[in-house]
Every structure is written in structure tokens, then in C-alpha cells.
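Only one chain is shown below, in C-alpha cells, and it's the form predicted on its own.
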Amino acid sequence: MAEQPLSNRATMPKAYNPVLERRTVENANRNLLKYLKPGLSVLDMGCGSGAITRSIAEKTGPTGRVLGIDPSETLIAQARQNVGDLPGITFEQGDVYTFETTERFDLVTCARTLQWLAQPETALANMQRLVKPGGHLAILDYNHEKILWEPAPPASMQTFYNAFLQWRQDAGFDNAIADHLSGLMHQLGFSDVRIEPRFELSKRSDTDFAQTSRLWSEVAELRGPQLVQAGYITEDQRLEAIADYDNWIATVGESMTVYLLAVEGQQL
């Protein structure tokens, strides 16, 4: 079978993703707190399946106008279909760079997006259109080349790692985006760029560690047949690192902390 176009990479896959349907403002996306509030309205820039946006719009009330947008149609339908009688929420499928509309909002989020984009900051730039003055502008992205696991984990897993990498980076995407996100805010202008280290931290002691710990293998599962697809990796590589990251998790894991930042600016 034919490798996907590199622009096609970020696409994703069909498969329930249950790390995104886990998410919610409290627990992935905590930055956006202090802002939510009855009546606020907000621009979730792809938005996935829906599960953080379903979250906002709990907080900003019927009152309030939360637009999720998203370039995937399966994610899109999930979102719609998973929304149930929440009001003051709707969904549209659109894309990042060019998705347009005469409604500007006190605060437009991006989460864990940029990072599967090959032009960051033409997407920054739209997205800034999109508030209000004196609106907010909340951005939240890794620097994969920054993850911590105590102790190494298997080889295999590292093999898979590196090829991920090298997978994204070779599509043109950022790795270490969270760490250019602020300079390129300041180039567009926004005022007050605060950077806030949210670094998504699992330990042993946790009671979800066996859950949290797992976010490997489930990119394996769920990106590793397009590393296959792409030459990047064997099928056998793949699932021996999801095997041997399992057992590396049931057995001596103890930690893993991926470096994530909140980085927000204020519209002049």
C-alpha cells in the first residue's frame, strides 16, 4: 500500500482514540480555568472528538457560545454525536489555517494541535483573527524532545520513539514546538505572553499509572501502522515495543513526565 503524502501525516486515524476521549479541562487542558466563566465564548480549535470542548462548554453555561472545529469529518461526527443536549455548543468541520467566520471570540484555544502542523505560524495567524480585542489567545503544545521516563524504558519503545520523531520531522512538523511558541507570539504582536509549564507527569503511585503511562502504546497502536506503512519502522518492531513498554509499565516503570507548555497572549 502507498505511504500517505507527508501533508497527510497529522491525519488521524479512524480507530476510537481513547486518549482523547479521556481529556477534560481539569485534567489536560487545567490552563484554561482561570478564564472560563458563565457566558464566555469560545473558539476550540481542533477540537478532536469533542471531549475537552464538551468540558468548556459545561463551565461557560447556556449563556455562554463554545464552536469546536476540527478538519476530520469521523472526529466531527463523534463530537456531535457525543454531545447530547449540552447547550450553547456546536461543532463544524474546518481547518486551522483557513477555517473563517464573522464571529470573534473572548478566547480561542489550541491544544496539542500546532504540533501536527507544518506551518505553525500561519496558523497562529488565523487563529488570531478570530479574537476579540482585549480576548485571549491560549495555546497548549509538547516538546516531544524533551520526555523524562524513569527508568529508560525498553529498547524497542526507544526505537519506536526515535522513528516517531523522525516520522514527524521528516512531514516538516515542530517537535519542540511548545519551546517556539512564545517567540512566535510575540512576532504577532500579542501583549502579555505568559508561559505556564504544564508538564503531564505519571508516577507508579498514581492509581491511573498504568493508564497515563500507556500513552506510547497507544500512539503505537493507533500511528504506528502509518510508521510501518512509511517504512519507518517493521510490523514486528511495533509490536514489540507496545509488548515490551506494557511489561516495562507492569513491572519497574516509575515515572514518565512529558514536557508540555500553556503559552497565552492577550489581543491588543
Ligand SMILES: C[S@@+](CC[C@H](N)C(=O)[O-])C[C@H]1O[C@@H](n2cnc3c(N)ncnc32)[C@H](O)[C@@H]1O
Second form
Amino acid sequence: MAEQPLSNRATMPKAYNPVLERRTVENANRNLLKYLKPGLSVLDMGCGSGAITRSIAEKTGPTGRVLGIDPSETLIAQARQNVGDLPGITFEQGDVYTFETTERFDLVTCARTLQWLAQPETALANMQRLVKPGGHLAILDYNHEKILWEPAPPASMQTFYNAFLQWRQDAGFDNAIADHLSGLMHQLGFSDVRIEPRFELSKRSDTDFAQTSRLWSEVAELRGPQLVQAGYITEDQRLEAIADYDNWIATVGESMTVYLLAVEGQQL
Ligand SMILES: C[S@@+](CC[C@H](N)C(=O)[O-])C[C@H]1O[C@@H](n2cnc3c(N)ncnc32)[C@H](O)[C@@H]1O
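Target state, the form predicted together with this ligand; input state, the form predicted on its own:
Every chain and every other molecule in the complex is listed next, the one we just looked at coming first.
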């Protein structure tokens, strides 16, 4: 089967995504805590199934206004279903490049999404329009080239990981976006641009090490089939990477450090 356009590599697979659903502001977007207070208006761009967005709305309360947007119809349907009767929050299908509204927000947040965009500067410029004067833009994103495992993961997982980065790069996605954000935000004229390291460290002594370090088996399970279809790895290599990496977690794996930065600026 022919592969879809390269920009479709950003499309989330339809399968239930446990990685997205276990996130909250506290465990996955802590950089936002300093802003969140009752009554704040927040736009969450690339909200996925809305787990972090719900957590934001719990803090902005019934007098706040929280809008989550994502291009995936499936994820927006899940987000609407999962939100229950939490007040002050809505979800809309929308794209960060083109999303339009007359509303302006105290805080625009975009977590782990620019890594999937071939024109992050265009996306940031559109986000900037949606921030109120004096409001903030808060981006959280990866440098996938700087992940650290202790000890090194099995060769089969390294092969999968390198193929994943190549597959992303070939679609125009910036594997090192975290380290390019402050430059982009300065160019756009944000003031007071700040960088906060938000590395995610999982250690064997953590009770949830098996779950958090399994991130890459989950990527191989969810995204891996797209790499197989595009010819970057074989199905056997994908399955071997999952099995070997799960064994690494169960036996010798000590730690994994995912490199994430929060980069934030204020709109003049
Ligand atoms: C890794 S998920 C991050 C979800 C959530 N922000 C989080 O941190 O858990 C990336 C999200 O970006 C969305 N996405 C991809 N392309 C996008 C675009 N052009 N505009 C907005 N969101 C996009 C995907 O649908 C997916 O939900």
C-alpha cells in the first residue's frame, strides 16, 4: 500500500493511547502550574485526548475558560467523552497552523506537538496571534537526539529508535525542536523568553518505572506499524524491539531520561 503524504506522519494512530491518557499538569506539564489560577483563559493546542486539558480546567475552575484543539476527530471525540461535566472546558477539531477564533487567551499552551510539525515557526506565529497582550505562550517539547538510557537499550530497540528519528526527519520534523524554540520565540518578538529544563527521568526504584520507561515499546506498538508500512523497518524488527526492550525493563534497565524543555514567552 502506498504511504500517505509525509505530513500525515503527524497523525495519531486511532488506537487507544495510554501514554496520552495518563498525563496531568502535575506529572507531564508542571511548567504550567505557575500560571494556572481560577478564572484564567487557556488554549491548549494539540490537546490529544484532553487529559492535560482536563487537569488545566480543574485548576482554572468554573470561572475559567479552557479550549482544547486537535486535528484528530477521534481524539477530540474521546476528549469530549472523557471530560464529563467539568465546567468551563470545550474541545474543537482544529489545526495549529490555521485555527481561527475571535477569542484571545491569557495562556496558550502547546505540549509535545511542535515535534510533529514541519513548519514550527508558522505554527508559533499563529499561536502568538491568539495570546492576549501581557499573556503567555508556553511550549513544552523534546530533543529526541538527547535521550539517555542507562545502560544502553538493546540493539533492536536502538535500531527502532534510529529508524523512528529518520522517519520523522524525512517528514521534515525537527528531532531537536526543544533546543530551537527559544530562538524562534525571540524572532517572533516575545519578551522575557525563559527556558526551563523539564527532563523526564524514570528510575528503576520508581514504582512506575515499568510503565514510564515502556514509552518506547508503546511507540513501537502504536507508531511502529507506520514505519513498517513506509519501509523503515520490518515487522520482525518492530516486534523484536518491543520484546527485547520489555526484557531490558524487566532485567537490567536502570534509568531513562527524556530531554524536554519548557520554553515560555510573554506577549507584548
Ligand atoms: C504527542 S501528542 C501530545 C498531546 C498532549 N499535548 C500531551 O502533551 O499529552 C501530539 C498531538 O499533536 C496533534 N497534532 C498533530 N498535528 C497537529 C497540528 N497540525 N495542529 C494541532 N495538533 C496537531 C496530534 O493529533 C496529537 O494529539
